[in-house]
Amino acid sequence: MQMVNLKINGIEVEVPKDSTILQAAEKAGVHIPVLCHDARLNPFGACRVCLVEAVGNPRLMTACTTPAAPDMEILTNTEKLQKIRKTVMELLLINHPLECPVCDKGGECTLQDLTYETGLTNVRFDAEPNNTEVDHTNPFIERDIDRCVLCGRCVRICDEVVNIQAISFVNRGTETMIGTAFDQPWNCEFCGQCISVCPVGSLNNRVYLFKNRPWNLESVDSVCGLCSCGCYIKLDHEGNEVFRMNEAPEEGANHGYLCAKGRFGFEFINSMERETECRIRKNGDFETVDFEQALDTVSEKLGAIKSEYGSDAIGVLVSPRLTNEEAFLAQKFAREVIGTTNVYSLEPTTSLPEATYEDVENSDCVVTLNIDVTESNPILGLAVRKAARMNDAGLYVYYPSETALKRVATEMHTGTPDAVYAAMDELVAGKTKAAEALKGAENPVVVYSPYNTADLYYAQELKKAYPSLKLVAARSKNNSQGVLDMGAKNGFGPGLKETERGVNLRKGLENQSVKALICLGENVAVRTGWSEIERAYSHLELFMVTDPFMSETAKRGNVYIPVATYAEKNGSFTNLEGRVQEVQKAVDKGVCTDSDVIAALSAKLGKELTADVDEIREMIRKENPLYKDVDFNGGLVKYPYAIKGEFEKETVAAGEGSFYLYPAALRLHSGSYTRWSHDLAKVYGDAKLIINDKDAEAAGIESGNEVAVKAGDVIRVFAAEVDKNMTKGCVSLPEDYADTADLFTKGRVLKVSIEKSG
């Protein structure tokens, strides 16, 4: 790498040949004020904050955006530069209401810090406010157009790295201003990305305004528990609420970018419906007891069920919500304590991860089969968009109907699911512009869902066709991976080893030789393809599950224990990279982890099982092969196999109906949690029906209409959304609602009749 040495201050410091003024002062540890500036966008130049003075150059410069010349004598802080900062600094205010008591950006302004910094007193030119409407169209984002500087962030941020450009410069000189595209409302992806660099108070968290302040806050460190990302975030929190995720900007995997869900869907953590007490059913109702009266009963009858039955008559359901020493701890629990090899998660093991966002980033040819990953994995998405737009990869995408990641694909196959993979099957056959492009790449990536056995034969196909393709599998909950490498899974140990098998959950249930079933977090009435053995737990004589909430599967259990969420424990997740890292506890609602159950329950049937995270912890390093030597705050596992087994290929669609249902990815929501998040529920509360706009007028349906789905024997209802981006002869419905999930029980993509209802 070609450096350059220059003088910053006196400081003599040597720089990548590329870097500007700015890296090279940080570098030498220079403070230049910046207000428009962020590490993770393009230089801008646009507030002058940062001039400085180059020896022997009579014109200023900006630090942000003028390269480092071997030679340079560099100035930061002479007396000219602070007059002229105090004059940008007046220039500046001049719009800019002087509000600091009610500002919500107070003591995280960075106007706020310059004018201090700068020690400007007095603005010699009058202030002109426009006194312009503050914006609320957005359901997150409150935006104040009188506070804004114009530096350009939240403009850059939503074009450069969400690729949406939902906000842009509008008008010119003195009327220019952050805006719509002919003043719409302001409708976007919801990141609020624009939120986390906006400088000033003038785009504001609508979830969090005027309810803290941030002097007021505590901040922990740890990971978001919606998806399978992993994102490094911080726990905001005042005694046991948390008033904010925020991000931590350029750390973690995520580079401190969060999605929709993960920046405002935590209200589920304060809920006031979550549960404290436990319950346990009699004569058909639940009744509230305390903890220890609940252990003693599941202990009874475990005790009883084991005697009679045996072992076998028993099982262990484990949620992908659970981190990953509480996977191990219930996988322990059922192997060493009950004595069954009845372990179950609802997730697949037949894929693994194989490559990093880094990976995914630097690669020079992106193919993505039949899923929305800008929907069901955000962060993940901007990975993808990055490749396309920062490396000019190849991007192919496969996919019914159109999706944001249209904007940067090179090509883009839509159509029906048969249509769709039809082209895929081109794709496999070598015949396609895409086929060349995976052939041609040194670091070709291709992201799949793993939850779909026809998309697995393709994933399966190319990767044997490309030896040096890497494959993603966007896995949907945040620890899908971790509790699989625990051993929580019916014939798999810890580290992935195959072991002796259990009875199958699904025959055990129906043929009821499963007398009972501990379920650990998972609300199986919403998981598409295992809704339907819901039906089967009425024979069951003890169902307990834990649950944070009273979920669709709790309510038909006969013992309840309310139990914490991720933001409530210490532990771990394993990300869709196979990314290790450490959850934190940060507030404490008074209820046990499911860790605290499991050693409870132990313990009353004669056997210690710790707790405690850092043994268990020691235990899983012991035990498990994979995450012997693996660093828990951020090292990667490494996996034996991306992708196992032989897939034939499958028939696409069943059933009958003239049109194709296929499950589009949760629209704000990852499953359980966040439809407890009112916000979120205000802007995606209910499963609804996308329908093409033509098809929605033929059939005389408008948005809101209810409409039956049929499928078979299933008919379900739901409202209709009109969506001109929708295949014609295709609908969709989001996958993890009870509702949806029975009908996707049929099949992954299904012919199906619609009717406009009532």
Contents of the next structure:
Amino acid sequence: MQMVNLKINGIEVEVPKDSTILQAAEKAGVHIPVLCHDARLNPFGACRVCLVEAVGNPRLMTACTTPAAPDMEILTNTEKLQKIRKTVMELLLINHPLECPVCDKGGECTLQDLTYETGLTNVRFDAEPNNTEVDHTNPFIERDIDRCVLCGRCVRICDEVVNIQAISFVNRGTETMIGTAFDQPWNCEFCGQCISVCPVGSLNNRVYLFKNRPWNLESVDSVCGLCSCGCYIKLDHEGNEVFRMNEAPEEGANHGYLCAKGRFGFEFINSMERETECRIRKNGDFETVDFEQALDTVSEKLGAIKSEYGSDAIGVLVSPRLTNEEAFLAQKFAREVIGTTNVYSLEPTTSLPEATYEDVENSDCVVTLNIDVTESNPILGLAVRKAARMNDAGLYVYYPSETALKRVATEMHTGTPDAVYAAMDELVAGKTKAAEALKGAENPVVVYSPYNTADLYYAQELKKAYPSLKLVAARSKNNSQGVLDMGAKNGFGPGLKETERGVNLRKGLENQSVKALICLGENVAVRTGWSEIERAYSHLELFMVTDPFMSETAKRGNVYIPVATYAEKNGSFTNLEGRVQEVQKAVDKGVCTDSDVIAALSAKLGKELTADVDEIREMIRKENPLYKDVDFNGGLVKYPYAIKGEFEKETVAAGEGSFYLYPAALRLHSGSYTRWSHDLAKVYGDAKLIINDKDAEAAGIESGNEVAVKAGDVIRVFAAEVDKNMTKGCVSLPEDYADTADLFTKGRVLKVSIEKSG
Amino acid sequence: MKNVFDTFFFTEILQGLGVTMKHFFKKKVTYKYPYEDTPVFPRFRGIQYIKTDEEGVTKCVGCYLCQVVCPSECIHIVTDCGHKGQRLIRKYELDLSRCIYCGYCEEACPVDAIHMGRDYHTVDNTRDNYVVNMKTLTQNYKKEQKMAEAKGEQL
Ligand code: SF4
Ligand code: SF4
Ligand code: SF4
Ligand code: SF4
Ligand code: SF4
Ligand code: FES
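Can I have the other form now, the form predicted in complex with its partner chain, not the form predicted alone?
Then the entire complex follows, led off by the chain already shown.
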């Protein structure tokens, strides 16, 4: 790399060629004030706050955009510069409303800080505040255009990083403001990236709005528990209330970016609907009992069942909400305390992580197979976009309808699911442009859903054809990967070692050989393939459910124990890259964690299991070869395989009907946690049936109408949403709702008939 | 020598008695509190009041500045967002039993809402009554206004 030498305030520095003066100053440890600059965005040079002087050059230059040249001598704090900076600030403040006491940005406002830094006390110009109405119509973003300093950070991040281009500068000159084209409603991904970069109180987080002030909040570093992306976050809390799930700019695997769920969906942690007391079903009704009583009941029942039917009549079901430590403890509890191999997870072990975000970002050819990645895994989606935009990588998208990746995709293969599979067949056969690109690429990456056997087949075929290819299994839940690694899976011990297989959960429930099920956090009733098993539960003599809320599944159990969310416990999660990251306790809502429940239950059954995170981690290191040398604070696990197994190429949709139905991901929901957030529910509360405008017209359906979907003997009713981007002849529904789970139990892709109802 | 003289004739005690006698015949300054109010000096800092606007709405905007500046941590504010996106004050509590009447809250308030009043009648028989809320503080404003009016002053 070519380097240049220059002097900043007399300090010699050497920086790579193409660095800006600002970067050089950073290296020299010299502070230059900035307002419009953000290291994650392209240089812009709009605010002039960063002006510096180069010795021998009468013109001042902006440090954030000017490249460092050899032998430059830069001065950053001369009297002349101080004066000019002051004037720049004065000009910025002419039409700034200065309502800092009311403004939600007070305490973390760059404009405030700069005013203080420049020592500005008196503005020489007459104030001329605008008086535009504050826009409160958006559920997540409050927009007070008067406070805007036109730094363009929001516009740039929405374009350069999120690539949605929802907002832009509108009008010219003094009329310039930030808005949407033709003043349409602000309707976008709601990722809130624009809020996070706005240096002033122009774009505010509505969920946090006026709730507190930054100096009151304490912050804990943690990991978002809402999807498998594993974003590094700051949990801002005061007392035992979480006020914000905040980004840590530029930090973590997610570079400080978050999605709508992570940024706005935290409210469920503080929810008043959360349970605090244990329940036991007596004569059909739930009765409130204390923790001890609940555990006594469970341990007595377990003892009785064990002596009557043997320990294989007991099963432990682990949800991906549990931390690695908890999952490890849960399988230990099943295998060593109860003495059964019946430990279950609904996650498949057929595919394991191979590529990291970095691999995706630096890839020169990305293929996404049948997955709407920006919706299902938004931060992985950002990496895909970055690859396609920043390195001009070829991006080949296979998906039934048009997705947000359309703007950056080299090729988009849409059509009915059968047509998409046909296109994927061609890709595998190596005949298409995408196949050429994969062949020629140095670091090709394929993103697919590990939940769909048909897609697994294609991913495996591609892997065989292009060995340099890296596969990304886009798992859905926060610790989908970790619970498997910890051995909370039938037939797999810690470290994914194959062990003796227990009773198959579905069969065991159906033939009633499983008499007791301990369900740790899993909401089985809304999981595809499991929702209709309700009848099978009724014979269970013990169905214990732990969940922070009275979930659909908890209502069907006979013992319920409320437990902590990820904000209330220590431990670690493993994300879709196989990255292990630490979760930290921020608040205490007066309920125990799943590990407390397991430990207390073990003690009652006569065996001590520790609930201490460090001790469990010690055990993991000993018993789990995959985690032997892994750093729990951001380390990557090395997996033995990327895909394993034989897969059928079952591409023909099941059922009869004139429409194809396929599951689509919902950015604002990822399972059952997010649905307890009223803020997210404002935009997407219930499952909606997406239908093409032409099809809707033909069937006389309008947005909001109730539509009955019939797949074989299952009929369910949903509200319709008409969407032009939907492929003709197809409809989609999100997964993880009780009703949609019933439908998708019939198959991943279905032929259904729809009818306007009511 | 002088020492012996002083010791012998109790001159110091006589001097002291002299002072006592002098005050004995002066006009008395004892106030029969609580039947009688003591005068307060112009810069005296008493119980706070919070100003209201013409419509009787509190001027406080809930910015938390008084809370953060208060050295004895006796102010507790809880705010929220209203339907129309306005800053709402859900709770404003001031614990007079902890307050050291330093007046920092008055200094810090950017909107001229909280002020140190002239009232010093804090005595009460339970601690709970020392915690006053926004209602009391704005009522104090009315009281202070009346007191000021009686003296022909303006707040
Ligand atoms: S944006 Fe900053 S300077 Fe402007 S009113 Fe808000 S806090 Fe004050
Ligand atoms: S919320 Fe995200 S998508 Fe919407 S305007 Fe802001 S940055 Fe763009
Ligand atoms: S809204 Fe904020 S980020 Fe966007 S241009 Fe204005 S000040 Fe900058
Ligand atoms: S006078 Fe001082 S101690 Fe009393 S409330 Fe105000 S800031 Fe706090
Ligand atoms: S400083 Fe003034 S405006 Fe702010 S909270 Fe205190 S009394 Fe209210
Ligand atoms: S920070 Fe350089 S011009 Fe704004």
